[in-house]
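Quick heads-up: it's one chain on its own, the form predicted alone, in structure tokens.
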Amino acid sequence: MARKVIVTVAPVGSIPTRADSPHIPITPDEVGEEVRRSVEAGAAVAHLHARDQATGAPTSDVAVYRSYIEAVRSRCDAVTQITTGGGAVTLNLTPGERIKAVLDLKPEMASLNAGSMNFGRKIFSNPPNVIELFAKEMAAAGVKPEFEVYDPGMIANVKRLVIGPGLLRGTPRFGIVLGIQGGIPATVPDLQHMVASLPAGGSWQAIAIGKDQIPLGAVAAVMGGDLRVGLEDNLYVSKGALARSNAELVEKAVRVIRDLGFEPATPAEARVQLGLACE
């Protein structure tokens, strides 16, 4: 039996606007229509940022987050993970704001940020008390983390303040982000480095931004991992092509993953994989 590859797509970001794309899904019925279309073609897990209705600009008013949830649950069953790191950079959000909406609306998971970074030209702080913070009141709620790791020592971060002191619900989830100036670069050696890195366990998926985002996932089904595509960190389906929706960037990866040999995971498969379904 083929392997089943868990497919994640990021349908809205906090960075792309209108003016990179005009396909960037903003209103819940939008995002709604992009995340089921993504499920169809193949996507088991939607990682969802909040946009303001009226300007475009990114937001951490739970109510939107909640709007996003909605029309997506009422849609498709894609596995609801929400970002606790959007609006971070760009809305000097507190710690309290930022984990608001994963606590009132309790989405089956939320990126945790392992660690502090240069992010582009500005600072994205994370320190050791926020991680804690969060692991602990994930935990509390019964959302699951995705550690988003940028460097081999936020991994070794997860390690000393998350799991070592067993404020860890279930196994370890990583996303292993490539490209991000200031992050580890997007090439094979560095993956794989990421990779080594990793407590066993656990499950990762590999975030390429830009023109890396299917080369590096499709290395990354091959290494035993899965993948994350969608307009966040990508906007383009070939080199100078717009794409035209997510379902189109999840269509690709999941060809791609077809011709290699696996098979994309079913959300309820991502369930299983990921420790959801008995958690």
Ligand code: KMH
Contents of the next structure:
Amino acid sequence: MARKVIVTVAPVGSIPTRADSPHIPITPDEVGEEVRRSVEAGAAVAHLHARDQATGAPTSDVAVYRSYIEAVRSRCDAVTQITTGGGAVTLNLTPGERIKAVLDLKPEMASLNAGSMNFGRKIFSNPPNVIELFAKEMAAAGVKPEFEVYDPGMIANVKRLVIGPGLLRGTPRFGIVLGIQGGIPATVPDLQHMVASLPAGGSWQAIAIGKDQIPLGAVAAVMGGDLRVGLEDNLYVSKGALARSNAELVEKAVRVIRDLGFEPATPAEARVQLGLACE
Ligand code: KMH
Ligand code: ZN
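Output the form predicted together with the named molecule next; the form predicted alone has already been displayed.
Below, the chain from earlier opens the complete complex, with every other chain and molecule after it.
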């Protein structure tokens, strides 16, 4: 039987604007519809950032997160994952502001960025005390973290600060981010090195930036991993052609992984693989 690969859709992010692409969803209905169509196309997980409804700028407003989650849940059964990272770079949020929506809304998953770095021309600050705090609070809230790792040192941080001290419930889930300026480049040898550094017993996905999103996602599938696509990290479906929707990116990713002999996991199958539900 074909291996089931988890496709995550990241429909909006904190950085791209409507000037970059008119197709970025901002209202709850837009986000809900984008996720619904992405799930129809084969996505299983929705990674969500919130946007101010008047300006389109990133926001940490819990009411917006709530409206996005309700819009998704009323339309489909995607696993919901909230960011704790986006507003750190764009809004200089405090750790408490970054995790508030996670604690109030208790989505099934949340991102947990596992180290500090240059992020383009900015600083992305995730010191050890914040990593430990987020890990403890997510464990207490019953929210599964996805450790976003941008270089091998961050994988070591997860082992030393979270897994070693027993702050993780269940198996570790990693998002290997490739191609951020300041992080590991988006190349196959870099992905191989990251995967070789992971602790045993968990699962991982490739989160490659820009044009590398689907090619490195396909490599990830071949290597036994999963992949994330979406307008958060990539606006183009092919050279010079804006993706008209997140679903268009999911459709392309699913075409490619099917050609390679895999099948996209349904949300129910993803929940089992991620340890969010029993078989
Ligand atoms: N946009 C990705 C490069 C997060 O939201 O916590 C990083 C990301 C992290 O998705
Ligand atoms: Zn994100």
